[in-house]
Amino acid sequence: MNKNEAIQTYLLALADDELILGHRDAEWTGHAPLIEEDIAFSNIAQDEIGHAQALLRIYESLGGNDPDTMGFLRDADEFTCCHFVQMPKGDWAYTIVRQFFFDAAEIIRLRYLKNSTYELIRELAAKIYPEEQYHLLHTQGNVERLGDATEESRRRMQRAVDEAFEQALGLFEKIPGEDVLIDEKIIPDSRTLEAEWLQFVTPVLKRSGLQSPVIETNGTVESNVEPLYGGRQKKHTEHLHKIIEDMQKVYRMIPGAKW
């Protein structure tokens, strides 16, 4: 795999994560427990889908298909999103925990990509970083508030952490061609991102009265569960097939339509 192909593969994996999670978040529009959260998650969903489009614009500039084609005319088996974003929205606790875990990973990744040696990636990372800061501020606040509220909210949040933790580690599954880009300082190593993510989320959960499956030794934090991998290798869950079908239904009904 040459450098351009590796960049395309990397961009597509990140875009697929953003696109699918954006649609998952949009499933709460009109259904969130508070009107403020309804508005907030609708905005977050819109941001994530917008970030996917921006990543796919760079992908297109390298000779790939346009964003609409990549988003609405690929079959599920052609996507490279991690399993984490594919999972059904679950209850509100799961949604909050999932978005917090995702936002923390995004912020850490973007800090590195803002210094990428590849100009288009560097510029895009700098542009979307402030939006992701808002996302993280919002979801981290919710984790801390709900984790340390009532007995019921703590129980639900703990269940969500237990369910989502191994799934979230799939965000750091190695993307094909990654080594080529790491050597040229275009992207960071996924193992580095995972280590920093663990260091960040563990104390937040602890402050919130929530337990996480980690081992802390001499200031380092390591996961104590097996990551849920497969998405980067196009081995997907049944949930992805269903959301892709729903997401693409209208677009496929009128081939060639201009929106």
Partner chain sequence: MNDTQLPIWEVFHQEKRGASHVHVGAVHASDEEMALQMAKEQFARRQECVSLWVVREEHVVKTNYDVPFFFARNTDKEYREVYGFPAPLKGKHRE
The other form holds:
Amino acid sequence: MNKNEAIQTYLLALADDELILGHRDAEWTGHAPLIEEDIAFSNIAQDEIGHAQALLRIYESLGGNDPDTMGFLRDADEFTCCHFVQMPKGDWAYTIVRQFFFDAAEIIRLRYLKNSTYELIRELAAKIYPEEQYHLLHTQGNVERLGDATEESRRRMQRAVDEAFEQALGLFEKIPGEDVLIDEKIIPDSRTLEAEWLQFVTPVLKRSGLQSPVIETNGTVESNVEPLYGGRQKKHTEHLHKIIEDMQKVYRMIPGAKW
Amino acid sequence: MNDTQLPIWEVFHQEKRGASHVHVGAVHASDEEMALQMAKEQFARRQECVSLWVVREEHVVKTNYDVPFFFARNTDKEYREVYGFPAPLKGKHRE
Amino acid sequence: MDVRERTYEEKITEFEARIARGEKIEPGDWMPDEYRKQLIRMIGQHAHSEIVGMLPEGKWIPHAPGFRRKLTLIAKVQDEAGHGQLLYRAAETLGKSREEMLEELLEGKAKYSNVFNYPTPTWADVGMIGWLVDGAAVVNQRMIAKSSYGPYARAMKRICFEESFHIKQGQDLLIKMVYGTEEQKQMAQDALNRWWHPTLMMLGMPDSDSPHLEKLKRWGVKVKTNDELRQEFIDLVVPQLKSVGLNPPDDNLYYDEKTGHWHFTEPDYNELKRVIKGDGPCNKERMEARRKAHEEGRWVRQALAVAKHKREAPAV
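Alright, leaving the form predicted on its own aside, put up the form predicted in complex with its partner chain.
Full complex below, order starting with the chain above.
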């Protein structure tokens, strides 16, 4: 894989994560626990989908198809999102925990990408970063509040963490072609991201009264569970197939039609 | 009825530096930090905004519309208004 | 303070004189019980309509074709949550809590707009809701912006501004279809056929069947009658639709040179009565969706209400 292909592959993986998670988040629009949260969570959904679009525009500028074609005319088995973002929205606890895990990973990744040697990525990362900072403020705040507020909230949040942890590690599955880009300081190593992510989320969960499946030794944190991989290799869950069918239903309905 | 929609916070919005904070509405939220976030979502989604204040609804102290004497200014008070004085002088800066 | 408590007659004379002078009534003002009751009913129904109104369009968010349509639709449905939020707040200033209002809605005691009880079988329905339903809503809401209760009128200014964006997105979406393939054009026309009558009904019962109209007008709760609003809407929207080749399903629709208005066939107001009472095609489905969201969110609200706020340092 040459450098250009590796960059395209990387952009596509990130864009697919954002698009599919944004799609899931928007399933709450009209169904959130509080009207204010309907507004807040719809905003997060819009941001994530917007980030996917922006990443795909760079992909396009490197000779790829346009964002709509990539999002709405590509088959499910051509997507490279991790399984984590494909999972059904679950209850509010799962949604909040998933979004918190994702936002933390984003923030850590973007800190590197803001310093990428590749200009288009560097510029976009700087634009996305503040939006993700705000997401993290909101989702982390909710984790901290719901973690040990009531017996029910603690039970649900712990269940969500137990479920989401190994899935979230799938965010750091190696993306094909990564090594070429790491050497040129275009992107960070997925292993570095994972280590920093574990360092970041563990104390937040602890402070929120939640257990995480990690082993802590002398200031380093290691995961104690097997990551859920496969997405970057285009091996997907049945959930993704359903999402793609739903998402592309109208777009593909009439050949040649514009919407 | 065992539902709660959480406490109410009045929201004040400042459009740009130098402008006053203006009351724009209220949000329901668990605490001050969430109230600021919800206020941002609801009142700074489209409008420009550089600062928000939130205050618990019950902490706002209000005058009563039904106590007419409070704002009464019935007698002649023109001595403390600009219009109570002759038109401004029109001098040049320097001859 | 006045030594003598004013009589009811004095208070209502002063209240009506204030409205006649074009001044607004504010929370904390004395007001007749009937005025408070009517406003709580109207604002509550309006708020419920926004919240229930998220459902028929929200259903299409997963299917919106393309990034721009998907983002626009989420933003639009989000605005409806925002409008519901503003409206519940306006009603709260009259002494009714959001908790109470939501309970009444979910128990089927409160009403909401008839239009949201109709199905949205195709993508074109999303556009028609924007163009027609939001178009009719703006006609109504511009009137409310001039009504006598301060908080309601203030909320309307912001809401009208956002509804203009909703109408635009609806028109934009449908125009793309009308000038697209034959099949797309037919979908747009079919959606118009479905939404035409429900939208006309949305502006309320005819004046001849509005018992409180005189009082509501005197108190500045209604500035125009339902029939006036309906005509205003027709005059606005018919030329718009016709300009892109969409035809409302009314054989008796014509421009009357003498009156300067479009003549139209009145919808079946018995259907309106039935749907408002709960017997529309989607009433049950809508209420079930709202109840489910409310019940599944209860633990979150209860937890947040007692949560300790314990951030050690800003998250980022």
